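As a starting point, one isolated chain is supplied in structure tokens, in the form predicted alone.
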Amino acid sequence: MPKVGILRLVASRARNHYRENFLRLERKLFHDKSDQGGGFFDAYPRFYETSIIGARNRLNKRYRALIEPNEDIIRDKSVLDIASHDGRWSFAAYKAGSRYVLGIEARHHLVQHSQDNMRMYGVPEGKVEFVLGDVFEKLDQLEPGRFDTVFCLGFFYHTMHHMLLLNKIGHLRPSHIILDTCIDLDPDSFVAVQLERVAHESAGAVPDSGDPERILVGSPTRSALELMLASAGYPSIKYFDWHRAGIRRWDNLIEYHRGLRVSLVAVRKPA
């Protein structure tokens, strides 16, 4: 067999071996029988139904990453929940002992679901509230010093206005930002840009261009994200380590496993 043919055969076998090992690993990640335990949202199963984004394992594992380690900056604090969806994280903040929570959401039906969920689970009136509208406009209507902690969970990569968002948050002077976002892993990139259809609940909701169906969004690299946070006055960052969290089953969490999505807390620079 010619040398070129041998090299191609070796390369093909190597690719197949890698693919088989990767698929074997993926099957284990998705079906590890040792990780069948419940989680926070199992006690509040409406949140599995009031949004199309409600996979059980995903919600419960994200609770462990976003709420449990951060109870000290949620308990007795006033919390702002940006892009609050069906109220899942606003409710989680309330159950973690927050003094007050305000959620901002751009989709009317999700605000309605949020309010229904709070009533269903007996949240006292005035403890958790929701406003309908564009987050950038609503942030301008809030007074500085009102909120101690800001949630930005799953919204940051659904906009191209990253610094505008962070500067508006910084103007409110919260001491902490809990942020969860997809990132781009290309070392030669700064922000990966794409068009996203707004019809889906998991997408950006308010087009800011002449296209009524799509919005321009961007996923920053980790280094770009850190530069943006520092520029907005939040230079101290602590990442949640998904790989040391005891997770054995990664259903609907594969982007965290691959490092394509990160969870962090950013702390405001002292005045």
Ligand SMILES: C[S@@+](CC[C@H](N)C(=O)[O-])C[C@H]1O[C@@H](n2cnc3c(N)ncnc32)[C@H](O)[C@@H]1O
Contents of the next structure:
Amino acid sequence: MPKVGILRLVASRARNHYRENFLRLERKLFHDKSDQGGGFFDAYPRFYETSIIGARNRLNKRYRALIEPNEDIIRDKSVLDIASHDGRWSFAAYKAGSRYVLGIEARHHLVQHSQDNMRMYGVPEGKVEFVLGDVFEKLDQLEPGRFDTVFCLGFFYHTMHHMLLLNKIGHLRPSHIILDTCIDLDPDSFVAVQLERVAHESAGAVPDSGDPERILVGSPTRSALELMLASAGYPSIKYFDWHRAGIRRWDNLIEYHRGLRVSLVAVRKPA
Ligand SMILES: C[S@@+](CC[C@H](N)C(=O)[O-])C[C@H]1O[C@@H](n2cnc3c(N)ncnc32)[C@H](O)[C@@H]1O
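Please give the corresponding structure for the form predicted in complex with this ligand, as opposed to the form predicted alone shown earlier.
Following is the full complex, with the preceding chain placed first.
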């Protein structure tokens, strides 16, 4: 292998190996208790409690990235929320004026939290619904044309089946996909693979056949992500610019700060 190739391989391995430790350290360093931010979820604080990934600053800043700039493709629209967790983004979509929201979530207790959260915050019956199950199975049971906008938030890097997922979404023909995912920073087009523990509440929930406790997942590079979206029929992509969003507090947002996580809207190619 040429020298440059070896160096890149070593750098990539080292980056992946130490990434989690660096992120943990950075999260501690950036935490600033004197500024508690504020935002959409402060009026709905149950979402800080019904998940282990409910940090206040993170949820409120993600709202500013994922919901606020996209109100025109949420208001009066039918929204499908993939990996809906405790119902946070389904609820946010409802509050932003969605006609109907369906969340798909594989963890039973999270579906229960979602339903409780909707009830506690007075969402009328039938406006926001949740189905329990594997997104790869449930997507096949939905009729094409039923949804205008698909949320794929915090899930794309918890699977190895990226194209299967995008093709199943594409089959439903939504005009927009709002996608938020961790990526690998390498300039080439590939998917960086790793194992994660199924027991973790935010991880992939359906293990591979060889190991009931762990699941193989992959973070695409930016270039791979764009190729995948284009191949599924969503070639036009607009990224949310986290660095021009006026954010001063980056605690619990370090992946976004370092470009290791992106938020975007992908638009369907005209027929
Ligand atoms: C990191 S959380 C993201 C939660 C939320 N969408 C967000 O962005 O804040 C990933 C979620 O995907 C769910 N999940 C994992 N594998 C799934 C699958 N195969 N089908 C449906 N949901 C799944 C997990 O249970 C978890 O709630």
